[in-house]
Amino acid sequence: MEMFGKRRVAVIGAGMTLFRRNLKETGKELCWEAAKMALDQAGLELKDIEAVVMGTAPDAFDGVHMKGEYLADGAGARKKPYMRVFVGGGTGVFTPIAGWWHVASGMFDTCLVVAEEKMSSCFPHPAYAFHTIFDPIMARPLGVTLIWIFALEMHRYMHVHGIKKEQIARVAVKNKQNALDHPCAQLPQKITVEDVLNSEVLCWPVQRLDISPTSDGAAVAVLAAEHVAKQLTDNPVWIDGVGWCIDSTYWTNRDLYYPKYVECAARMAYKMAGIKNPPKEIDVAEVYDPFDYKELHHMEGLMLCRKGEAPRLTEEGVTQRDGDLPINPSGGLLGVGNPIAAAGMMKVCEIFWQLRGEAGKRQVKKDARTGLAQAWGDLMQYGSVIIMRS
């Protein structure tokens, strides 16, 4: 076996399903639909895959116990080495990271990386699946929900930097409009800042148009070692950097204005990829945007701009598809949808398509050679980052 991390790993195929609420397909069927698309693009069949990594969030979403085992055959893992990873919303980018180490280590030459979520199976609403993640003594008696704590984080971010709701709303306007060009998008819309500000208040300052929808869907990538990738394609997309970091579960102990854990994950990935100046070296980024303020928050945590600067860059058009630093040209979670694990994996697939020039109407105007995908999860505590180059 070659020394861990010495082998280069490429993405050579990607696929995704529609992102929708209440899709008729089972979770297994969604997995296979996206996997078949990815395999077809890579020019491979299931027999050519040596290992499978599955990423999927709480079992409660799909309404079954041991969801990793339940989805295994749909993910193509029958009689193959199989691993499930799960770090909440960060799962979608951590899944290809796990696939990367399967191949980089020398253990396998090919790996199918599958991320799936079927949130509509969880009644009365998927948010209830998270009730038990809160500390039973310190937090749960407060009746806390995810939107409740994200509202605290959003409010703190706005307060520290003097950011207005109008500035944050521009992210929702941009991403939902970008999603008009995405064939799988769940909530593509042409909306205005005023539409966001006039939408229903869920938990101030979070309003309905500030937040991504609950979704069903799957996204898949095919990973291959360098010698295999070069036999199969003339334009592989290399995974040049990976990073992850988890902070304390106790969000009450941290200043929520800045995601330090995202910075730590980014520094790990940048170091591995040899990136010294992220805003100048990253051509396109898909950052995790379950709420509109999180795109801004994560841009700062990824050091793509200075703290408090992301709203101004958005206002100036820097983050548009034709801007100097396109952010979420796909439409992101706000526009395409948010099937938790599959949402982060969708971002990895989008960077793959961008770097190959295969993003269609979503293609950024600049010649993109280096891309970043990032996801965020658990109790505002986890970051996963992947750097890809063509």
Partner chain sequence: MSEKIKEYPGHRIKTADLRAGLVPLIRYKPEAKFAFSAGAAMSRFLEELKNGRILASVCKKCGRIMVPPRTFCEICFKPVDDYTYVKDTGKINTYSVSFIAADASRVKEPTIVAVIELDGASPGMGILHKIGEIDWKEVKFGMRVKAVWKPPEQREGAITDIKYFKPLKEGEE
Second form
Amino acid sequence: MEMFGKRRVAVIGAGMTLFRRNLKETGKELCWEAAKMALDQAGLELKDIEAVVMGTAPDAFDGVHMKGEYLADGAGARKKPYMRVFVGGGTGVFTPIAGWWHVASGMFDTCLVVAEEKMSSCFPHPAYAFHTIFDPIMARPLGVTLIWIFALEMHRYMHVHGIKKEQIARVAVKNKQNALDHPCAQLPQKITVEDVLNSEVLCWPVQRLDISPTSDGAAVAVLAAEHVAKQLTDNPVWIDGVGWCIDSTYWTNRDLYYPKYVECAARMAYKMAGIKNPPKEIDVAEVYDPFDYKELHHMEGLMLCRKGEAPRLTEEGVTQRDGDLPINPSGGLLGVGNPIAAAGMMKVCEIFWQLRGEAGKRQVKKDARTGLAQAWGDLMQYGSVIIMRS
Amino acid sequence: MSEKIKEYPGHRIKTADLRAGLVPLIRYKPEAKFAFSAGAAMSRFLEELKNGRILASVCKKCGRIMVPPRTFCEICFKPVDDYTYVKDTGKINTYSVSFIAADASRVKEPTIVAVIELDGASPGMGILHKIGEIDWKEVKFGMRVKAVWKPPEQREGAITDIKYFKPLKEGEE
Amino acid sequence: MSREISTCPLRLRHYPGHLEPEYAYTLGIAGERFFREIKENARIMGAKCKKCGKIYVPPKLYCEECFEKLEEWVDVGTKGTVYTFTISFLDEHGEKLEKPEIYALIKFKGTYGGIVHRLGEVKPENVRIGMKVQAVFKPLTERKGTINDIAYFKPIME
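Next up, can you give the form predicted together with the partner chain of this protein, since the form predicted on its own came first?
Let's see the whole complex now, leading with the same chain.
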């Protein structure tokens, strides 16, 4: 690990669009809106950007093949070094990781990191696009859907630890409530545990209010090397640790109750950031919550608590904004929305704003100095983790 | 959003406007079709389903008996050493009950889906399949189940040659 | 359990599949206005960058170089020049066309970009790079706000 991070990398600006079920803007236009905002925040112009990294999930959502190339001009990448990264739902946090190595390596002093998703192009429902992610021989002939596999994971997690749905529903209640203070949020709501338990059953134990929505949106961050960041801002937010890890697509061959690959990604990031005791040293975390149980599952995978302990911490209010370990103060995917890659990137933006003390009504109560953002994806097999410090 | 930013971009399209055809859209349906090669191990697996048998692969280095079978062990990163059969019985590792179809529409009869750990395979080696002949409220973790096969003449060498797995009564093999 | 493996390992199986989703693309902020002008007014518009002066055809929301929002729209006329062209003998499925079709990239004076479209009222052997052409619009009642509202471009005298 010592060979990495020769140069310290800072986030110096962030921007995002509204997250909505349907937005009129094209994917390119969404990228531009968010990128322009991030550059303005950083006090830079496009000509100051040396490289661009794009993160965007399957081409099958936008319905544009070579989607990375298609979006390039909106991302400000024209005539610049450019690459697209894609690791399923993990893309949103992996994109700034790819941006980090562009700058940490010494190759570039500035890098624009853009994440976009426009799921509304896909008809009649974006779920159709997910069908082709499954094994064509073992899974598709059975009529598998994305919710099936998450329901299977959720159920296994509940079974192994004896967790009740009421405990999991608290995550949806908290995150949708937090989203009331997020100006870009798609599903901010004041709901109760009973509302979640009474909502439509989709695939038991998954109900309507356990799930994040499909969304259009973009989110962007500006990264800079230390000497550039210090010229431009008095409060840069440093990327001090990055980690990523994948397991195989043989998801029926492993115990789904615990995301070991998330733990591996977290260990890599903690080691790089010099973090020995995650629950004590992480002040605020944005963990991936496309389903409410995933927030708990990921808190455990990230070693922010012991296995099976996350539901109790949630019940005790520890993960609220004014708690000891605030989780998803933004409102998360459940509240703000889930334009896949842009959703993960939104989490990185949120940690940036939290550590700068710019989160306004969403600001966590404690003095947050160290934050974590994490995303997860593919066939329940991928984790990406980033550690940031003010 | 940073409190420094007062305006945020994006024009929401109302669902009602979309349904009423008030939003200009360009429509397109991809026409591409695919033929996925099953590969050596899975081709054998599918052929054996016609015979009512479930094929697994064996890695002598890590000792795993793997279902679905594969030509290489992804842990030892070497070719598998042998193929064998596992039983068509097993236990439910986890399950779910689906009330929706692939397009997110409601279905009348829920589908019970499960990861089934097959007897004879290494612990934790499961496959995805459906559960039948039981009310969904009666399904339990760890429940013993057995494959219900289509009649031999109806089998086509597909995972659906197993119609579903049904619960085994106590003592039943 | 039997150790016999009865199946010929060389008999490979294939599984058919197809893409199920359909798509409905929004035209975007700039696109909606561009196609509305084509549909309602038979006008081809460009968008001008106040910083670098470049006029984009088709119009964009932003200048891809300066990253400024493009707020000034200009009518670029319906006449342009053939920048390059190709004569297609096959349709999109690779089937032979009854009559070859001519596709050209048409550029508009003083602008950046251009429009790819069919050429009509001209034989393939008479098409030249640099040839002046003009958009032939479908009748107003048939226009739907798509690029096919322009039936084709036809050669014109200078």
